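Presented as structure tokens, the chain that follows is alone, the form predicted on its own.
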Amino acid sequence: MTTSARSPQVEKVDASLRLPVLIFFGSAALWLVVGTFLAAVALTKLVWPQFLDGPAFLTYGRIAPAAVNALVYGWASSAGLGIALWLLARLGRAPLNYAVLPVVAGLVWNFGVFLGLLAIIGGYSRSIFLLEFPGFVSAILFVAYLFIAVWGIVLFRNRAAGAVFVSAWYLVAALLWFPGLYFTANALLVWHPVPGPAQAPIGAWFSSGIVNLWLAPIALAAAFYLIPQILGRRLLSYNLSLLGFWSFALFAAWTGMAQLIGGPIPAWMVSVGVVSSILLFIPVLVISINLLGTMQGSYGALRWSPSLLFTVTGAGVFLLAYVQGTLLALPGVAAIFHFTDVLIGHGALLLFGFVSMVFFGAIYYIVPRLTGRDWNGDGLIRWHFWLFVGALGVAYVSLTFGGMVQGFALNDPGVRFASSVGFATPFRLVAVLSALALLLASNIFAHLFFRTMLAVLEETKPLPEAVTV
């Protein structure tokens, strides 16, 4: 364990961000528990359809999208916004002025997510993936986001003179990409829907963009900051950073069209999606070499830094998830696995294995610097890591192999559709047990966070001058 003294300027920066960032992290922890609980219920209903089959609001068609939206907009987006604000302020040595405005905007954002989930469960949702919230809820989220993002851009604009670190590139890009994505998709699909044939390409572009242009850049920004910072060394290569950023920005925006292979859309759109998915392997490989190469000779640090352990694991899963995404975009592979549990496993790998693992690492690193004290329960952090990784690994493997069996059965004209579903049932049962373990791990994380916050509130002594890495 190492300690580092904080300069007066850094102390001022952290003090200005303490309330808004901790509110984002606290709400994110709550939404993580809600989302994993709903996901466990949805997976259980796939295996046991009679489970909670009475009330209409507990049907699979409502619980499943509610789980996804709670995890994407509640957990990942709230955590990502808190991480983005802190990183931009720390990188630029710029304190956050008028912090009450992002605090209010953050509360409005979470209120919008709450309203959206109530609407989905109540049967007032849309049928477009990740756009299930009613139009008025989307408007609330969009306005709340604008107030938060503006403060992020102001932090970047007010940064101290000097070179712009690679993390700031990804953060500013994500803050600018998300409103374009969200406004365009809602305007064309929710507020004033375009004709039916155009809706599928827009929906595919949006759903891939939420990961590739919003959550992934924030996670990469956190990884690029945390790994060199914790190790106390420079990033492996500045030139690789440039190549990775610009090539990722170029190709990641168009991969969604590969979801529509075989659909009633122009062939060139599918071709663009397939080619972009294949070419995306270049920046993914470059970014992975840069991140994991920085770790060379220092893997022993994973034993004493939970933040580094989570972050490096997420960086490794980043490579695995995007390589699998490239393979799933190939027409021959998509023809077999496109409508199977393989895609569910891949989505879980992206959201939980890559984005969430890096976000956990960032939160474990940031909170001690905002509160001036260590986490209240180091042993539980290790339990959180191994339980989360183990549960996710088992769920991913079971869904992938079950989806493969399901896919080959679907493409066999001698096998009935009902039989293909039956083949996947044992694998889904294992996934249900893994989802319960993920729920337990999520509760451990939430317990750690709120127990630490209570300990901070109970302290009356001044904040110390040193914090634990």
Second form
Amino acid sequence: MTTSARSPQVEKVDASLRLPVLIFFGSAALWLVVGTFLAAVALTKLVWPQFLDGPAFLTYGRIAPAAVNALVYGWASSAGLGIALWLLARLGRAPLNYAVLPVVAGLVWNFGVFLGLLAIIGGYSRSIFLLEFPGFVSAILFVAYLFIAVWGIVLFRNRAAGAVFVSAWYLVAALLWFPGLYFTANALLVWHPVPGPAQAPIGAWFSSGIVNLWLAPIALAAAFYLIPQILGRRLLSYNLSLLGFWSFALFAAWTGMAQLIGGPIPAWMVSVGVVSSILLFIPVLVISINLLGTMQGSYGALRWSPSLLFTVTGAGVFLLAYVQGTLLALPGVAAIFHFTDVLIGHGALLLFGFVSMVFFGAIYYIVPRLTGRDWNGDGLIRWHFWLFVGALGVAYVSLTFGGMVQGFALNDPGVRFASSVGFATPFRLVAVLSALALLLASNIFAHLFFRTMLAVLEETKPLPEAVTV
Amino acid sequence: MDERFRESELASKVDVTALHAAPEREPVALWLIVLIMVLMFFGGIFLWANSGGFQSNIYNTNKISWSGAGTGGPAAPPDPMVVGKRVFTQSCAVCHQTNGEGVAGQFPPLVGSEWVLSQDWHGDNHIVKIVLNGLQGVVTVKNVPYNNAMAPWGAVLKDDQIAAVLTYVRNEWGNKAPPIPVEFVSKIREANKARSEPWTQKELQAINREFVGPAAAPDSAAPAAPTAPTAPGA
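Following the display of the form predicted on its own, present the structure of the form predicted together with its partner chain.
First the chain shown before, then all remaining chains and molecules of the complex.
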């Protein structure tokens, strides 16, 4: 069951990356299960406050941020780092020397996430969205990140001569953007907090940047690689890739300020955020035309390639989620839906529907190439896909409708606040059931991954030493 | 299950990087360029109209018009009718009902009530005192006696909320009376600081009528004037 013959250089590249990338994917799979479990618990508490009522560490205010952080730093960032390293190595035909360093740094990163979650559960949260980890934990994560990302840059520098593929643009940009984002936000909000009014804009800039400048570029890089590679064809248009990348880089960083509409910050900052959100439609449209246009006429391939199925679905959700993001940033729309479940549904769509979906596709593609072994059980991949898509779709639709009802109720002076929450409850109940299905789907994925790993370990002798060049 | 649903069987023979670098470069479609320019144009207009001149001391985008006039400034005060409706729904509608008709024999109506509209012996000050401290004992509303107790709201509602809810009940369901300003409520609250028990009709009748504004007073009092002499005899 080995893969078809590949060039020795590619074999060497894959062998050098085997251990670090599999460690990133394995830990990501574990955090995905932990994160979706915590998210399901938090959602349940929202509908049924008596659930697990008791000790402080089980309260909603600790479980919910723990879930989000486990998903963003544990699952998505780890998986993204693994994907970024592999893609940069494969695109540049450059093996990873000194694999032991990213392996150690990856373990430290995971240890940091673990410590951070313990701190949140223990009540030491910083209470800033996506910066809840205490200062010493974000310092650990930052240093670990540098030791991982530097190998991405080294792989890019060591690339074989020739053109640089569009995926590499996004990856190098993301690897450089994340430390800028994370260091600036931690320095100004966690390590040495700036005075109050300036904190909100920094926080909004950071939380939107984590998606737009870190997770989304990696997911787009994976999609730009996987779709043409699996179909064995050229990307629809080189010029569109160029236009999409630079316009995305230009507008994506500014969109966060639109969240602060009505808040105590100068009007121009909010307006710049709104305008960037509107103009972000340009790269989103251009990127989608390029990705889905490459698929044109080949949708039959979705039947035989699980990674194409996940990736193309993720690319479609990318268009949907970012168009919704543009609409939600419009002042008239924000006035109604700003503080409702609509935004929760939108966040789930971005993190699960777009980023996670493409990451699943990439992992399904990469792991057989690293292990030389097929996925153990293709029926389960289908279960994973349909359960994940179905659960996410139902959760998204119910949260969006519930949030709309909630938003109109909040804006009706005749309706009490408590009633507006009550109106959303039945929709949240549906979301709880979907979260349980999502948890099952995540478990299937983790089960598939570790079963395949076990089979690899049993079949061959212990994994060949990855440190060899 | 489709046996071929497997990833590793795919032969990744193509080199996307080489394909990508192919010399032919497709032109970007004209409609896309036009769409981008239209979006950029409207984005620019929006930014120009809503940026408050990029000044750090202008916080409110709402007041900026398309002509650029009236940039920034404090937010417009909330409409007392909207705030009043919310307060009424939360605090008053349980007894006086959403339609302001009350419950026959138990809770007096607000619609066309001389208490609300400051007719007969009633003044604008009386209704504010009632909301602040409550009311108890036998009262006569539209010639119907009621014997019940109204809770005091002075500790629950702020002056602006009391002003808003009174303005609301005086101008809803066909009622028509001048709005109650916040300062008027504050003045009466200050004057009655020492009082803790609810008012009775007898006590209120002994208090002189006051009206919100000098201009408004004769107008609202005028129609009530002919009937005024009959009430104090009760």
